[in-house]
Amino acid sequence: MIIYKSINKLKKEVNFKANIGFVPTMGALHKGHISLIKSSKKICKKTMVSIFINPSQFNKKSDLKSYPRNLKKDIKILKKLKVDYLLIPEVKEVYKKKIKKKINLKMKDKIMCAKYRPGHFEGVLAVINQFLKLIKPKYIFFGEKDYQQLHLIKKLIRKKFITKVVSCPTIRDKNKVALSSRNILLNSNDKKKSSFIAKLLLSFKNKLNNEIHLKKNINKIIFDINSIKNINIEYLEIRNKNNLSKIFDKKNFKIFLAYYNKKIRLIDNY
């Protein structure tokens, strides 16, 4: 594996007319970022893997100052899955003088997680199309556990660039809690109501595969969950996952969840 720090050494010196699958990360790496990995290697000739804690995409400098970061351990995982390339650039590398930080969001985006984090995704959407501006992947990997995040920036990519985006399915832990890099932050009594949590509303979705009027259920799922010690829900909401829209059917409905378990901010949707 070849580490760069550079993004203009990269340039020069990996050719990006081949078939390349890039999957940038924030780092603290986990079996959720492994499976992008391993769904690179199987499309693409050639892997690159970028970490890079994105300061604009933080509302909260306590919240980008207590990320979980552990880069010794995330480069022995990246070598061991054998990834060709690795970049850690900083942040003067990638938002050189006079780049924009945000992208705007149109009114209609400024929803569930746009909503409650202003200028959250702003700062998704301007890291990643400096990424593709600086660089040009054949592909482009995301999870669709951050699944607001993954429409807007298929949206950003549609518009703006050749590179193809690939979404890899939400990968659980065996309590069914999604895996974030957040979740070293829970102890064992945390991570057990996550999972009650996970459980109820996996449980939700298979009865509104089948009887979706069940629906206006979703006021009493809030207050059982609410009602858990040291739990705040954000927002939970049902929405159509093709447009994020509120028609939807039983046919093409998304569960969304963002909720607080003390402090540590979990998202999540089923």
Ligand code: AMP
Second form
Amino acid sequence: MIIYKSINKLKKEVNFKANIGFVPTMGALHKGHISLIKSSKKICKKTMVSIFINPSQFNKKSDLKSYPRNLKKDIKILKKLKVDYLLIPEVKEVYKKKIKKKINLKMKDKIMCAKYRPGHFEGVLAVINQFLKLIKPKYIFFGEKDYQQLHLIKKLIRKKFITKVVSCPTIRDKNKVALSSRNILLNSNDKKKSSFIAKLLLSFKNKLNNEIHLKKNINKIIFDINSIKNINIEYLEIRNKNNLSKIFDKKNFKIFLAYYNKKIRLIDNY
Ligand code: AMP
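Alt. form predicted together with the ligand, vs. the form predicted on its own above:
And the full complex, kicking off with our chain again.
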């Protein structure tokens, strides 16, 4: 595995006309990231992973500070997976002078995480835009765990780039909790609560698959989840999985959740 700390150097040395798959991450790698890397290895000749904790997508300084970091372990994992290139760029190279640190969202996209984390997706889109302007992989891989992110990135890429977006299913642990780098910050009791919530919503989803009129029960579910000690829902909504509107039927809906487990903010969709 070749490690690049500069995008410029990577650009000079890697032939992006070849079949290259790109997996952008913020590190603290887990099996969710690994599934994206394995998907890339299946369809691409070479796989490139980036680890970049993008400051412009954190709307709270404390969140950026506490975000898990474990570069040594990450490199070990990536070497074992036989990843070809690892990019660990510096903030000052990604956001050179005059580069926009934000890409504006349309009003209709300011829902769910975009509403509650103002500036977050604007920062995510800016960094993906910047990466794709500099390097032109054939494929880029994203997880459905961050479904709204995937939705917005697909729209951005469709408009501006030839890179194809590959979406990969959410990987869960044996207790049904979606894997996330932030899970390291949970203790076993916190994890039990997250597991209860995930199981509850997976079973609600199953019910809705057959009887969509039960969607009205969501208010009771919000109440029940909020009654758990130290759990606070930010939003729990059912939306159309194709355009994220509130018009859906039993064939095209998804349940979207963001909540705090103590101070840790977690998201999931079902
Ligand atoms: P992150 O490092 O959290 O920015 O995530 C990097 C990529 O991994 C994003 O495309 C995420 O959607 C994806 N990812 C994170 N967790 C999971 C998961 N549990 N299952 C599938 N993909 C995931």
